[in-house]
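Quick heads-up: it's one chain on its own, the form predicted alone, in structure tokens.
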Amino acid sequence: MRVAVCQLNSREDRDQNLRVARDLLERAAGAGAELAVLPEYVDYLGPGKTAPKPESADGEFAQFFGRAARELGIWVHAGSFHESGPDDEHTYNTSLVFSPQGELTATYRKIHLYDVEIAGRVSYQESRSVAPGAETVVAEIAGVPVGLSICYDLRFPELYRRLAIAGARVLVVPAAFMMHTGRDHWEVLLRARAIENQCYVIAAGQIGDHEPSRTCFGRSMVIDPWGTVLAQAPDDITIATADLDMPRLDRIRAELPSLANRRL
């Protein structure tokens, strides 16, 4: 099974974002991709007073890349966007999967929120304005068991655990990491849910400067279930491919067998 990830910075202009979105969604077909994962909010990445209004999981983005999807002939996992919330104040940040066909499969809601206060350095309180999902989601794509993530959930072990239990092979984690934290943890947490699981990881993440006064850390990568990193996009709006091997992940979980053994 070949993936990519696909590497964007969103901005304030959505179209403009989409559009990028589709050309690097062609090249991932074009490189044979089945699976082409986006980032966190790939539509739109900047100032909340001129984000654009939120959706039901069936409306403009939905269309939009399901439109991508069954054009291409690949399976689109379209990174987030800003669903219709439980209330006038809050909406839910979702992924959305959508098959080959154009047919949305699965939608995730992510379920830890950013609120965070570094002094001097960074203040984000995510949940001001948007409410956690409360399910886990594995879906099934091109016949392998993946189980869904956003960005910080990526803190959160249980969640991968959960996924890993409930039959996934594959975790995705599109992505909007902070510079500051991503220099240091991104690889090192991505690499580490990824051996504790026996799971192959795919991240995508945004890359680069954002308003308000917000930068990504990018490197948006493909690692292993033994933790090889195997492939990893430059700092630049671009793709990385790489092959699954599923009887490789099945040779790890045999000859180590740490998922199994659990006693908790």
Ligand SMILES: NC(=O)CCC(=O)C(=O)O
The other form holds:
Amino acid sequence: MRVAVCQLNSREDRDQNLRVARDLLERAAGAGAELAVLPEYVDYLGPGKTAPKPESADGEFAQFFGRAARELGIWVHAGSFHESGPDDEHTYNTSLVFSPQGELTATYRKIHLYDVEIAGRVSYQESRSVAPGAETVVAEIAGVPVGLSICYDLRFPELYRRLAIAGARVLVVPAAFMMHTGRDHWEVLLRARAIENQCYVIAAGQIGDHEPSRTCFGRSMVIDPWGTVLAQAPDDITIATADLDMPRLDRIRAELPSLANRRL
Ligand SMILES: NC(=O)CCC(=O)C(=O)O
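Please show me the structure of the same protein in the form predicted in complex with the named molecule, now that we have looked at it in the form predicted alone.
Let's see the whole complex now, leading with the same chain.
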């Protein structure tokens, strides 16, 4: 199964963000990818005060990516978008997955919200405007069980262990990881999740400056269950592809059965 990570620099112009996403999906399909994964907040990454009105999970955003999946004949994981939330003050940060027929086959709402204060570096309170999701999701993509997560979720290994126990063989991480934390933590955390859960990891990130206080790390990557980085995007708006080898995953799980040997 060939997969592509699509690395974007979403900003305030929603239509332009979607145009670039569509262009990258076309490149992914042209490169033979069966599944293309976009980053967190494909629709908008700009100041809160100019954010577009959130929409429902069957609104324009969903229709746009359902149509792209159908026209290109590939599975599309549409990163995440601002979904209407439980009240007027809060949205959900939501991922949608579309089949090559354009059907919405899975929905996941980010569980762990990015509330951090790193003096002089990062000040972010996601829970002020976003409500947390409550459900873990393993989606069937091209016959493969795929565990869904979003960005800051990456720091919570218990989520991924739960996904692996539920049968996930691939873990997907659309992200807008900060430059300040990304340069030290992004690859280490992704490789750890791959190794400890003996899963492929597909991680698509936002890259570059989005607003005065936010620069994203990029370095979208695909990692195998041994922890080897199979593909990494350069610091640009682009794609990277890799082939997932499921018999190799079975061999790793059989030879080093740490998932089967767990006692807790
Ligand atoms: N959008 C996010 O969840 C950011 C997470 C991040 O940068 C981190 O260090 O964790």
